[in-house]
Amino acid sequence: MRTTDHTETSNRVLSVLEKRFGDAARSLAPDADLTDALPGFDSLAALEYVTAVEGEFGIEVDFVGDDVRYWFSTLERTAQYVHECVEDQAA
C-alpha cells in the first residue's frame, strides 16, 4: 500500500462523511465533535462511519485495542488514526 500525506488522508475521511451527511459534513471544523456537529451521528452512524473508513483505506480498526470512541470522534483525530494505520501498513 502506498503512503499518503496527512492532507490527502483528511480529505478522504471528509469524503466518507460527505457521502453520508452531505452539506453538514462539508462545513465541519476539523476538531468539531461529530456527535454534536452532525445531525443523526448516533451510535449506528458512528459504526457505519468506522466501517466506511475501513473500506476507504483498506485498514482494519481494532475495536478492542484502540479507543475507537476517541479516534473517530472528530475529523482531525480520525485522519490522524488512519494516517498512522496506513503508514504502519506501508512499513
Second form
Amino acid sequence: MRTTDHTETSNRVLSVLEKRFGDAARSLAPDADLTDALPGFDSLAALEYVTAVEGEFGIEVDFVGDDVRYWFSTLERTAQYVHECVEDQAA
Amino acid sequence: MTYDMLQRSSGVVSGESDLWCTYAAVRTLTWLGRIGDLPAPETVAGFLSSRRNSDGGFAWSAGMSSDAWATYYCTQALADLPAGGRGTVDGASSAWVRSAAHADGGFAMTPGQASDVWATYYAVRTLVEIYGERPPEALSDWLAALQAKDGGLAWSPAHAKDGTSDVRACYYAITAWSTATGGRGPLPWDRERLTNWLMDRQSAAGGFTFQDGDETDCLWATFRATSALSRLGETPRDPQGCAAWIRARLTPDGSFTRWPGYPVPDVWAAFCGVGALRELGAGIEDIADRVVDTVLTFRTGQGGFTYRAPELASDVLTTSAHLMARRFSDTGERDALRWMENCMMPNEHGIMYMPGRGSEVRCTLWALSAGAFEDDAPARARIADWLSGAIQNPDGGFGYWEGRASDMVSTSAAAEILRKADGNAAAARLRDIAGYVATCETAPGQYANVPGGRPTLRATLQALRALHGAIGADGAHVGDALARHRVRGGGFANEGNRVPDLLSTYEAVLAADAFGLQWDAGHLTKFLDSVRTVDAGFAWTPLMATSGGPLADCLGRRLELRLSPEQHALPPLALS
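What would the structure be for the form predicted in complex with the partner chain, given that what you showed me was the form predicted alone?
Once more the chain from above appears, this time first in line as the rest of the complex follows.
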C-alpha cells in the first residue's frame, strides 16, 4: 500500500513538472537534480514548482523552515516530502 | 572627459550575456548577410528563450517582468537566426504585446504603464514584422500628437506639449508609422517641419546629435537620424559628409567606435555604423570582414553577447555591488570608482549600465551609493540637473531612461538621488514626484510599480520612501505593509506573506530604518541563513542553492553589516 502511495505521489509530482517543462521532464530520473536536468529551472521556475505542488496536494510549504532547496531539488525528495506532509495532515 | 579608464576597464565583469548586446550583434550580422558566420546559433536562441516569461512576453533578465523592449529584441533576434537554430516564436508573445496597448493607440512598455514612443515602436514592430498582424487603428492619432512646436517629435504627447524633441523619438515614431502603413499611409505630421528639424541635427562635421543644444555628435544619433530620414524618403543635407564621419569612427583593426575621442569599439557602435551606412546606401562590403570578426569576439560562454571583449566588459551594477560589498583593495576601489565615473554618454550626465548605453536612473543611484563622485559636487549637481531637466516625465515620475514612461522603481531611485542634491529646484522636483506616486496608489497606503498594476511590498515601500523625502509620509503605512508581508519563519515577501526574497527583505529593513521603526534582528538572521549559499554568496530566495550573483551577494552582505555591532546603514538601493 505504501509503495503504491509513493508511486502515485511521484507520478503526480512528475505531472506537475511535465506541465511546465514538457519532454524534458518526461525523461527525468527520480534522483536527478532539477536545476541541472531541466533547462530554465531557475528560482522563478522553482517557485512555480513548489506552488504547483502545494496546489496539487493541498499542503503548505514553510519556505524558510523546511529547507525547500533540499526537498524540492529532485523528484524523489519532493515525493517523499509531500508524502510526509500528507501523512502529518491525516494524523 | 577622457576615457582611459574605459579602455583598460577597471570595473568588474559579470561575464554574462546581455540582451541589448545580443540583439545588436545578431542584427549587425544579419545586415551584413553574415548570420551564417555565427557559431552555434542554437546557443544564442537558448539565451534569448531564457528571457521568456509564462505570460508570453520577454524580460530584460530572468525573473523580471515582461516588457515591450525585451519582447521585440528577443523575437526579432530569434527570427534573424538561421532556420533550424532559432527555436520557436509562437503567438503568445503577440497576445502579450496587445495586453500593453492603450485605447488611444499608443503602447506601454508594460501593462498599466503610460504609453511612450519607445514602447509603441517595439510593440508595432513585433506585431507587424514578427507576427504579421495589424496595429490598432488609433495608432496614427497617437503618433500625430508627438510633434512638438519645433517640428521634431517627442517621447509622448505630454512631452510634445513641453517641446522636448529628440532624434530617437523621431526615429521610433516614424518607423512605427512606416511599419504600420508600409510607408504608404498619410503622414501624421507636418513633413517639412519634421524633416528640417531632423536635418538640422547634423553638424558641420557630418555626424548627428540627439537634441538641439547637444555638443558632441554620436554614432547612435547618426544612425537614428539617417534611418528616420530614409523612411521619409529623405537624406541628410550632407550625405557624403555623414558617410565620411561614420567611417572616421572605424578603428584600423576592428570595428566602429561611438564618438570622436572614444577609444573602444563596441557592439552598439557596430550596429549603428553598419545600420547608418546601409540607410545612406553607402557600401559596407569592404568593412564586413573586420566588423564580423570584431563582433564575434564579443560572445560570452552563455551563448549570447556582451558589449565588448568579455574579459573587459565591466558594468556599473556589478562594479557598484562589489564596491558596496567591500570586496576591493583601496587601489582597486579608486580605479573602479573612476571607471564608473567615465560611464557617461556625451550630452547626458547620468551614469550608464554599460559604456555607450543611455544613462539609467537605477545605475546612477547604485554608482553614487558606491561612492562615485563623492568628492565632486559639480558632477553631482550635473546629475541632479540631468534628472530634473531631462529625465523627469510630465507626470512627475521617472522611467529607467530618458523618454521611458514612469515606474516606481525608477521614481524611488531618482528621489534618493535628488534628496542628496541641494537647491530649491530639487525640492520642487521632489514635490512633483508625489503626483506620480499618487497615481500608483491602489488602496490607502498600498502602491503598485505602475498605475494599474498590482500592489506589492517593494512598490509600497519605494513609494512611501519617495514621499517621505518629498512631502512626508505616514510611517504607520510602512508598519502596516511590513506586517502584511512578514513571513513567519524569516524575511519579507513581495506578494502575500509566504515566499520571502532577498530584495524585498532588503527593502523592508531599509524602509523601517528610514521611518525609525523597530525590526526583529532574529527574524532577519533566520532569513539570511536560509539564503546563504555554499559558495559564500546569497541566493535571491531560499529556493535556490547557488548565489544569485554579485547583486544578490551585495544585498546579503549589506544586511549582514547592518546586523553587525557597528550597525552599518543600508545604502538606499532600488533594483526592481
